[in-house]
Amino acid sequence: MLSGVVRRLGTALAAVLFSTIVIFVLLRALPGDVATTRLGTDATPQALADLRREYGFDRPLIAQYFDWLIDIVRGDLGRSLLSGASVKDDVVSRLDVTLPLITASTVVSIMIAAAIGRRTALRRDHGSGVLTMSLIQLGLAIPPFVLAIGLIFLFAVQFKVLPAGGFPVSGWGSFTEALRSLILPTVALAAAQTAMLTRFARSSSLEFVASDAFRTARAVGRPRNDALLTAQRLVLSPVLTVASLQVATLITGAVVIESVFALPGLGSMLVRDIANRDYPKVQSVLFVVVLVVFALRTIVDLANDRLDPRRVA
């Protein structure tokens, strides 16, 4: 057991040092740099080389790509460009809208999508289980954008029962509103991931239905519900993996709920940022969306070894 978490830490922090590669090499093929979108386009050649220099970015790019690494490593995430700020602090700001609003989207999906799939597999031959499923997966037709403009308009314009948009600017010293305003755009980015969930929550349980536990559960007087329960752990193994690695794309669908909802999260504070070409904040910023990612993809993995048995090697 020791050895398969060394090995799953090893492995994850090998997959973090190969993007922190990934991420420095990109921004920097990306067209323009900061010393443009500062000085404009209209900047003489001297003037651009002057900035670019006060900024260090005429340094060779690995002397650059190795103090990036080295301040991480202290915990240092380093300084806006364009604001001054610390990057850390920004992040930390930030996450107060995110972090909510992807962990409570992940843990309303998975939970939905296990009662589902479940209920859908008991139910596979009845038109009740075929309705539920084709509509369930109009979460994976129906664009996150779509579905929170819908949610705008039938809770926010026509009953007036929610915000339909902003946060607080106290933030959660006003849990009541803070609470009453992610109500929405956690339903918008949970559609999808829903759906996506229930097809393998109901492909487990439909595994086990046929499988000779559940027959024997069945021959012993248990009710379906009961004997299906027992599966549980086994069910819900797959749809934590899954889940896990859906987690980078929440982010990435946090980023237009985030606009929708005129939010003040991670999202919308990576593109601005990307836009104005602010390296050192948008390479950090990804590195904690990356070592967040990873993290989770473990900790799921570690978790399913004890779900499921038949993971342990």
Contents of the next structure:
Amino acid sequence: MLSGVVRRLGTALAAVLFSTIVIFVLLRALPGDVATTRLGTDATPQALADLRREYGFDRPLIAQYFDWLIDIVRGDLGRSLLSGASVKDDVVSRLDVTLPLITASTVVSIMIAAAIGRRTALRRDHGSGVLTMSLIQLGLAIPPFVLAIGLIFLFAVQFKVLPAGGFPVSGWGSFTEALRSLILPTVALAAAQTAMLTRFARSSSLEFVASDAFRTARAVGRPRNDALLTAQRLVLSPVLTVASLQVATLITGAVVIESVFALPGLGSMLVRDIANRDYPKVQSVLFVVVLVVFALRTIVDLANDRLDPRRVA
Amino acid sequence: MNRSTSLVVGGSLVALIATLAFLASVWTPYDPLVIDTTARFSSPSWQHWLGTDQLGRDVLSNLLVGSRTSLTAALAATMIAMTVGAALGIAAAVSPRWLDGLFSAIITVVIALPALLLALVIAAARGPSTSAAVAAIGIAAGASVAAVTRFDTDGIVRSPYVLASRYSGASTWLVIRRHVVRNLAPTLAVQASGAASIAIIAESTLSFLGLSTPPPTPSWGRMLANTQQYLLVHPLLILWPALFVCVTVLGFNLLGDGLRERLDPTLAQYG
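Please move on to the form predicted in complex with its partner chain, as the form predicted on its own is already shown.
Below: every chain and molecule of the assembly, starting with the one above.
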């Protein structure tokens, strides 16, 4: 049990470390000189050199990488090149939007998938099967940003029941408003995810119902419902496996969804910083994004290991 | 869904969109870029079958040329994904254990990286370009192709007939050519279909954000982005490109399902 946890954490740590190399190399390979971007082309060579020294751009690449790595391990994400503001403060305030959005989408999609999967196994009449499968195909075919526009049209423009975008300035201080403004984005983000997970839940439920284990359980007199309860973890396990793999897709989706709904999240900040060529900040924010991906994945994987102990062995 | 139904419906949808895309290279009702300020927001009519947009451009012509833009980009990305993915997957499975471990680690990390986010960074820094978007989508989709291919190839090279062939002196290269590639071909077709569907969604998303094929070339994603602000007054303008994206993705998804069920008939039973 404990060694399983240690191994999961170790793998995640190694993956995050590898990702820091990818991020660092990617950002150094981009065109454009950061000092010139900040000071303009008519800056004096002296000023440019000073700025480069301040940010450590004059040091060898390897040294720059380790400087950055040591800083982020210490919890120092550096400062924005443009505003000079602490990146950490920016990130923390933006996570208020992005983290609930992604977590809610993951949890909601897993719960719906598990519920529908179970229901499919309980009643195998073909009518509901066709309906579920059609809904799944529909969910998989609509890109999240298209669904987002559709939801805005329906619920914000036509029925005027939910806000079309934005997030209260006071954040979670005005709890109801904050919650209301995240409903449509969560639905838009979770729909495709739910369709994909439901599909896996459905097929593993049907597979279980057709299995010898289920037939035996029924033969010794256990009610259908009760026999399925035992199988719940077997059915849920593949769903969690896919959910863990999908976290990265979800983060990318969040970037788009945040920009459609004008939400002040990590994704929309990242898009703006990239456009401003604030590379030192982009580098640290990308690191935080990767950290969030691997943290969520590790949590889902650990839950999955508890559900199905065969995975650990 | 019935297995032949998925295959037929999916195949027809893909063929339909491909035909429209091909048609756009030969003929469009109007020049998609010609601006006619006297005919802004005109409703569907005999002159303009699907109406005109905010600049008086013919919507149908833009959709047709957009099909070509999206399908070409998706096709190129799929080819990158399949080439990189299949090569890496096969290489990992037939390599010595330590090399396989390294390849697998790379595949796992690339799958977990928000690859499209990195594409965003490249596109924003270098300016929007079709080739950057295609490369990023190809590599992102290629990682999962590689993971599946590695798993399948592993099964094939461990099977008794391959072992027998090896003991009678077949080289690794011969095994790959004679057994692995031939056995993988059907599953690769299924994966290509899935990769194409992912590529269509990714391309339309990137061009919606203004990070793929630069203007003035029409694309579905940009049509959606440009008409979003007229949602209240002219919802039809946004419906058409949305419909084209969804139908194309649905087509590739159904095609992939149909192919997969044909390969493994037990799947049809379990959805």
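Positions refer to the first chain, counted from 1. Whichever C-alpha set is largest while still superposing within 1.5 Å between the two forms counts as the rigid core. What you are looking at is a predicted structure, and each value in this text was computed from that prediction instead of being measured.
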- Query: Superposing on the rigid core, does the Cα of L51 end up 2 Å or more away between the two forms?
  - Reply: yes
**Item:** Core-aligned C-alpha movement of I23 between the two forms, 2 Å or more
**Value:** no
